[in-house]
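Quick heads-up: it's one chain on its own, the form predicted alone, in structure tokens.
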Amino acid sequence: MEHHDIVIIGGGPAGLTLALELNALGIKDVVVLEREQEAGGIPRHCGHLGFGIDNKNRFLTGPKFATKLRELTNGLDIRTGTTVLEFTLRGTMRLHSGSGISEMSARRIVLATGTRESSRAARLIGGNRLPGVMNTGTFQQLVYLKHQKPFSNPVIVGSEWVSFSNLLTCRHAKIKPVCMITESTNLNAPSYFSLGARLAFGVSVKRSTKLLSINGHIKVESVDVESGGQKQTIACDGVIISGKFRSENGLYSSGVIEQENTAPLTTDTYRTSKPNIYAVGNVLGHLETAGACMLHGRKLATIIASELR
């Protein structure tokens, strides 16, 4: 079994900041797993501009950006392709890889497994079970990495940040949606991204608008929505349901660690309720841009290796 100074479960922008930041630091002993066969995170499958590889510079795309990221960690034990499927009892990491099951040990271990989309199901939205219907990392993956166009009317649920950057991603692959819809009077995003989803591309936003039921029989072929107590059926190809984050919590939903509602509950240091485990960046349950992680996986360096030394 393999054992290491510090493993940091994800390789994200918060993950390998906090990498790079420990090396810069004369930590070496550090391995980073990544579930994907690319590090990178989800600025991977965000082929919009607004990110930058620090703090000051907002002009990249999400893909230049993880190049980037990547670019910078050559050298690093960076482990692509690979899972952590569980905690063990002996307080060690049970992984998945293309060589098979292995264990793993670490005397600091680090979660930066990210964040991810409330599903369908977590949302109790009713219907058929069809093709088309997917959140808003599926639909940039599908569109910015496989270069596919899964529908060509759909409407998107949620008014978020996230919400709106579906719009940039189906002008990039010729898609029309046919409204965005929330079940909020008020967006949770700013209030001028309304008019600007009007102006530059023709889409309305429905407020105080709930999703009852997507429907079809092969494929989708409208929704049910419910407004001022007045239900109306919406014509459309697919269905983009974005935003609600919350913590990718599988590997201690089980009790490893304590939580606060699906979030590792951490100090201000980053601790969580096991003394050799932390938790950095969307992790905790708080969607932050990728710069605001990386300086999170800095601010952790500093602290860990504080502690190894």
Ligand SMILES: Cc1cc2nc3c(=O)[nH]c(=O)nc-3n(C[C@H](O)[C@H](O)[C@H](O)COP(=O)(O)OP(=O)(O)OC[C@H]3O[C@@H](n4cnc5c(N)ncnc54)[C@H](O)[C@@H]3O)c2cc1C
Contents of the next structure:
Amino acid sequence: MEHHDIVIIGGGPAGLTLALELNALGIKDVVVLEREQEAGGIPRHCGHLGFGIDNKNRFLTGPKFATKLRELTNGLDIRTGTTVLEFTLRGTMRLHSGSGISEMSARRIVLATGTRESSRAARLIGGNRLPGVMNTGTFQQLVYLKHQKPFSNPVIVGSEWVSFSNLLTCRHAKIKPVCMITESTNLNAPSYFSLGARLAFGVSVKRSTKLLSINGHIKVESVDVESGGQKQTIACDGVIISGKFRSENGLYSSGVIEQENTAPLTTDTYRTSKPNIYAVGNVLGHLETAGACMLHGRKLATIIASELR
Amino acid sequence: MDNRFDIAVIGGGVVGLAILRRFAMTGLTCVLLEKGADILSGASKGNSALLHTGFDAPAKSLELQCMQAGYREYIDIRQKLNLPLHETGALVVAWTQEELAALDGIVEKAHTNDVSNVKRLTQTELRVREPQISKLALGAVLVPGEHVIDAWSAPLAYGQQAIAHGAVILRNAEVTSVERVNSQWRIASMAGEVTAGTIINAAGLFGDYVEALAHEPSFTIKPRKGQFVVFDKPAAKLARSIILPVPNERTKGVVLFRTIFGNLAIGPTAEETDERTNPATDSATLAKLKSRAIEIVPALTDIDVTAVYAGLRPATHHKDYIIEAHKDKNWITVAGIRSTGLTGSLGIAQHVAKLYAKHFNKLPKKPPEPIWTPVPNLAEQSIRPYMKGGEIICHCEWVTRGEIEAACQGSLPAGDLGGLKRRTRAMMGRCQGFYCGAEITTMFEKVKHGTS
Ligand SMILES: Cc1cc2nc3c(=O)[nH]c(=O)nc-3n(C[C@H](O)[C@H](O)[C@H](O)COP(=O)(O)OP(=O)(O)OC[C@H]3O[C@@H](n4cnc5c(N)ncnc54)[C@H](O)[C@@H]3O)c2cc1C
Ligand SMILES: Cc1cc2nc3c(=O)[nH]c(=O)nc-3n(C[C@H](O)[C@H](O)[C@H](O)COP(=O)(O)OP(=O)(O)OC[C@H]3O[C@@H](n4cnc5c(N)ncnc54)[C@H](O)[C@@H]3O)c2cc1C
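Can you give me the structure for the form predicted together with the ligand, which would complement the form predicted alone we have just seen?
To see the whole picture, the full complex is given below, headed by that same chain.
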């Protein structure tokens, strides 16, 4: 079985920066395992501006930022097309790659698997099952990577900053959202976002509004919402379900480490309940900027390096 | 295509496909006409996927007879078609004293129905078998023969085997009118006209509409909706058996069951509805189902919901299956296959073939050698394609690019995105397409438009 000093699971901003920094600190036996065919993580499909190396000068688009990260880490042992399926009972990793299943062990393992938005199903949103209902992540990929326009007048559900990022993606694809709706009374993003949404994009944010159901026959025709006890039907041809992030926990969900709300429980030195497993980046449960994840990656590198000395 | 056939089956649900298979394997020429873009566009698209023993079915009913015959044939052929069987067994669990008192009656009924290995379990025995079940469970009846299968691969396999025996499956082929001319049925469909000696109406939720094309239907379909909530993979290890409620006068109650894909699900509700296509779920019912699951297995509190769905049962006022031959016009009605049709389908097909032989024509004396057309395995317990390598595209369900490409080819390729999901599991996992949705939908559009 292949064995390494450090295996990093996930080649997004957090994992790649950790690998880069460990290398700079003289730690050489480091492998990054990335299940996609290309490293870079979520930024690969965030076609809008707002990304900056180490959180500085956030004027890059996501794909440019991801390319930059790949250039910086060129030459490191990054294995794309390699999925960590699960931890075995012995604490090793069961891997899938093009050639099949294998097992790998490591002295230290770092979870850097990122987050995803919770789905329509997980939120128990009723109505008909229809195309044209998707998370921000899927919407971005359709627009920026596949150059498609899945709908013309969607309703955006959520008021986190990722929800507002949809306005940029919509504008790029010449899509005009009907409105944004959020269950909470306060936005989960700075309040000038809402003002900006209205002024710059002509999209209003309806607060304290709950999505009840998505209706239609073969495509989305409307949504039913409820606000202050009043039911209302809003015509639209798509729904973007955004935010409410869940850690990408498939690999550890069956209980190798302790977790809360899908995120691994960690100490302030990124240690999980299992001494040789760490976690860094968005997998920790809240959506931070890519640059902030890079900084966490660097910090963890110094911690691991000092432990090894 | 020669458009003259011995048999035309209307409806590509599990029942129609099993009937098509049966006739094709006897050597008759057969066509199946399906309204949807793919097979399984109706009731057969969303069910619990349980293989029933018939332990609680009405005694001496046609339903019981078909279920038990269907059960036996499934077990008999499944390995040759590479169809899975997860031998979970079921527990009918009592939660009140009243229910506890009803358990002996359930055992007795099961024995009357010839399901002889059904027996009582004490509370302690129940807890040994199901350590995670709520302490409020008082006792149970064990039904070892109730199993979990794959509700989509089975009918797909039946269809493909029928095709291998020369049958034709037409999709996007809604039957709009039928006419009996010179002892033949002339059938007009959205995919053109075909002629057949005998029509089998297996149109499920539209059985009465199709019946009305030929004569006054003796029944009306009263769809009954069932909603489900599916929990994420870690939930599967919390229950070994299918957990059934004790039925009472008011309600049949909901079932907690493992899926063949390694999840745990709860459902179905039973709600009268006018919907005949695309049934809606509603948040309040889904929330109730979720809390009921947590009441049964408290450890489910910490587990996310992966998926929700609803199915429609093609119910009628009649309790039993309605399967009748209209002697004067070579027409067989197969209707009201309400809530056990996945199990019953192969048995229904045997019964329909007998009716045909009895009332219309003899079956060919020498049926051809059977050709077996195994389907790719989707079940969690057996070897899955990703284990041999390839590129994983759907990261939650570990579906490879090769599997998706294969599902778009062959004798019965996916006709729509739903069909692709049913053939591969893609996009049915915890992220519901967040990561792979864009890639897979685009891939599918390309294939579809490339070939048509
Ligand atoms: C819609 C949206 C818009 C955003 N906009 C901005 C912005 O404008 N500016 C900004 O700075 N940030 C933005 N962000 C946030 C930024 O994308 C994240 O902070 C950053 O990507 C998190 O990095 P990460 O490395 O923790 O996780 P990710 O980027 O999610 O990377 C995780 C990686 O792990 C891989 N992986 C997961 N599981 C496994 C496994 N089992 N085996 C192998 N590999 C695995 C994944 O394929 C992925 O490549 C946005 C995020 C979203 C969703
Ligand atoms: C909630 C629920 C749970 C269930 N659980 C189980 C279970 O655990 N085990 C079990 O054994 N059974 C179960 N069942 C029952 C089973 O799913 C049904 O009995 C079975 O699917 C009925 O199949 P069918 O082929 O008769 O009907 P359908 O699947 O409805 O097939 C009829 C087909 O005919 C097509 N059609 C309609 N009109 C036309 C036309 N004019 N021209 C051409 N085609 C037409 C439709 O598009 C459809 O595809 C369950 C059902 C439901 C709803």
